[in-house]
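Presented as structure tokens, the chain that follows is alone, the form predicted on its own.
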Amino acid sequence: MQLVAYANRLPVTRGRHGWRPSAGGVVSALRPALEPRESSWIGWDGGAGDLPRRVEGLDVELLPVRLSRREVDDYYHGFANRTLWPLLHGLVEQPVFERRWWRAYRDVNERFAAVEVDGGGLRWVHDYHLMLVPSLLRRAHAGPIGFFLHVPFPPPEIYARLPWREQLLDGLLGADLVSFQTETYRDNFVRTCARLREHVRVEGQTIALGRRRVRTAAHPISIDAAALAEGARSAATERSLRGLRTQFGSRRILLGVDRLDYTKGIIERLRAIEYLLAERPELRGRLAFVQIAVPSRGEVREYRELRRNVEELVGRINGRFTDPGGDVPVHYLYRGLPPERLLAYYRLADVCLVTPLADGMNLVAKEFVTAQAAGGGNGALVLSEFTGAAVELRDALRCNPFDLEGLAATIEHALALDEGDRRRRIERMAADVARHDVYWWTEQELAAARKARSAA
């Protein structure tokens, strides 16, 4: 069957030797169901007027939607990531509301709807960015829509205070399948609806318009295990992890792995160490904490000044606890790193902290205890209990970020564990993850969307 992914990007970047495939993020999740079959992918060319339609690596019909600098502003900086970004993980930020930035969502969501396909097939659309699109194919596409959403969804009582609350339901009624990260996050959207949509009627987890159902799902997204798995013991990833521990040297290590944003819990994180090392001051010196910082949107004035904030902070715990000639405790990397790079850190790792405020998933904690089980180690994984990978990775060490003192306490039990006990944890986390990987949430999404349209 033709598959049509509608995404805010295309999954692809120019470099010095022309495009090549994207890596991470969406496009590590969409490469598998797309590349065995027919397929398409809409999505913002990122302001290149001369994307092919197809690049070589990549087995799928690029379809660019072309937008100008003020609508990028408006969609994407304004409406996409300052409004509906804090709001839907639950205000940890508070959210802008501006009218010019909804027209803004509203002009380009219909641009991506409006994109020309041949053929019928399943429509599939991503994340907070196009949550208008489903009702827009509705009225020309005849075959199955279906929506997934890949952060988290808020309570109704939070996501009441939109102004635009009913438009962005319609939207996502469209589709014949919604489906979310949690069962929390399916039924928080269930709940909205009943709530804020007079003329539906919840009937268990399906949303009856009139003579249509609309079925909602769980079905949290994952990694390809088994390429993870393979990296993790590559030659370039074994030489990457020998210079690491030349480095650091008998140092236990702590791990964070994140884009620089608010949600991410980078600030409380730091404070929790600061907080630790104050409080037990053996600890200095032979505890070294890396934090991994991929820039993320800094068009956007939060996120500078969250920049700020982390480099000041990390600033005065290195100025604290820094002896005479001796090492920093913390190795701040504000970059992406190549995948061998970032594996080998995932091997090295005693302890990774995975600790966002709110989080649809968040796949570095699959990844790391992938890369862990791969290279026979046993280092403890410290997961925020507001993330959806929490829900699966029942052997982690559970944590509230908001809470200081009690992450600090977390980290020094994770450092304390019996190493037998770390590394029966990590395999059981890394078993559960392969069974469960992006191959597995691939298939439940796609056959979800044709059951769900053929008992529409």
Given for the second form:
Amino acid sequence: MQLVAYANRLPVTRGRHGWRPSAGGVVSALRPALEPRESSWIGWDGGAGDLPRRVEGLDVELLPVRLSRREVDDYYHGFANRTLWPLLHGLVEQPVFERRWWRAYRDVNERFAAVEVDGGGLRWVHDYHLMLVPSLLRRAHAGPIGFFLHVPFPPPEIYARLPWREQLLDGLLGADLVSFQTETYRDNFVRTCARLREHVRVEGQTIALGRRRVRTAAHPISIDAAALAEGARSAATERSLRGLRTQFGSRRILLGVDRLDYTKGIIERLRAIEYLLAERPELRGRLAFVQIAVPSRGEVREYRELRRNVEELVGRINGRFTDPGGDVPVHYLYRGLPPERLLAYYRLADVCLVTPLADGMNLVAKEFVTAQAAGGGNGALVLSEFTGAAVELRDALRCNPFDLEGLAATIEHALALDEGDRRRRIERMAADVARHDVYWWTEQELAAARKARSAA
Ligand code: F6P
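Shown: the form predicted on its own; wanted: the form predicted together with ligand F6P:
Following is the full complex, with the preceding chain placed first.
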């Protein structure tokens, strides 16, 4: 069956040697579904006027949506990133409500839905940027429509603050299947529909709209575990790992890998490390915390402020705990890394700190356990209970990132765990990720969307 994916960004990036497939989580997740069949991807062209219809190394037709500077500001920086992002992440920042942004969001969603595609097939819409697209497609498209939300869906009392709450729910209810990362987000959505939409009837996990039925599902997204494990054992990764081991010597390594986003709990993590170093002087000089912070959404005020706050805090901790002539406790890298370098860091780490305040899934946690197991490692995973990944990775050391002293104690506990225990935990988690990898996720999503349509 032909497949048409809709996502905010197209899955390609322009590098020094021309266009190539992008490396992000959404792209890696959708490729296994799209490439084996006739498929297209509708997305924002990122301002490039000369985008080719196809790019080498990616067997998907690219259908660009062009946006003006003003539309990017209002729809993407504004409504998507300053209204919906903080709201859907449970108000970890204050959402901003602007009518102008809402109008731009509606117009841009209409533009996405209006892109002409030859043939029928399954329409698969992704994420919070495009919540109106399912109902817009339904007007003209007879085939099945699926929607997958990559981020959390909050409880009704939080969602209800949105001035355009009914419109977005009706947008989603245009799909045959609305999927979420976890049962909790799915339940939140179903309860929200029951509370805010009078014309719907909730029948278990199905929403009835007159004679139509909208199915809901929880399908946790994942990684290509076999490919990642192979990369983690590659000669390039081994080389990089040897270099890092020489640099860091016998110091124990704590690792954080995140987009620089306020949902990721980077400030809380740094504060916990500062507290630990203050309370346990014997750890000073024996610990290094490497924070890889990938630049993100720099046009948005809250992200610029976060960068300033993170950098100030890194400076404060290093100023406080560095011995003259000695190494700093916090190694802060404000950039993305080539894959073999990132994999080498995953293998090097004694403890990976995945401590978001809210996160739909978090693929770093899945990548870390897979890379560790592939390299025969026994690193520990400290994982926030407010991530989708915490539902699956039961052998992680769970933490509440809002509790600074509790987080510091969990990091200390992770460092003290017996080696055999750590190894067993990593192996069990990696086996679970390998079973529920991105191919498994794809099958669940596509099968459920087809079934939902035939039963609708
Ligand atoms: O996880 C949500 C998400 O919006 C992804 O869809 C996206 O790849 C990532 O965050 C990065 O965000 P942006 O596309 O805004 O840079």
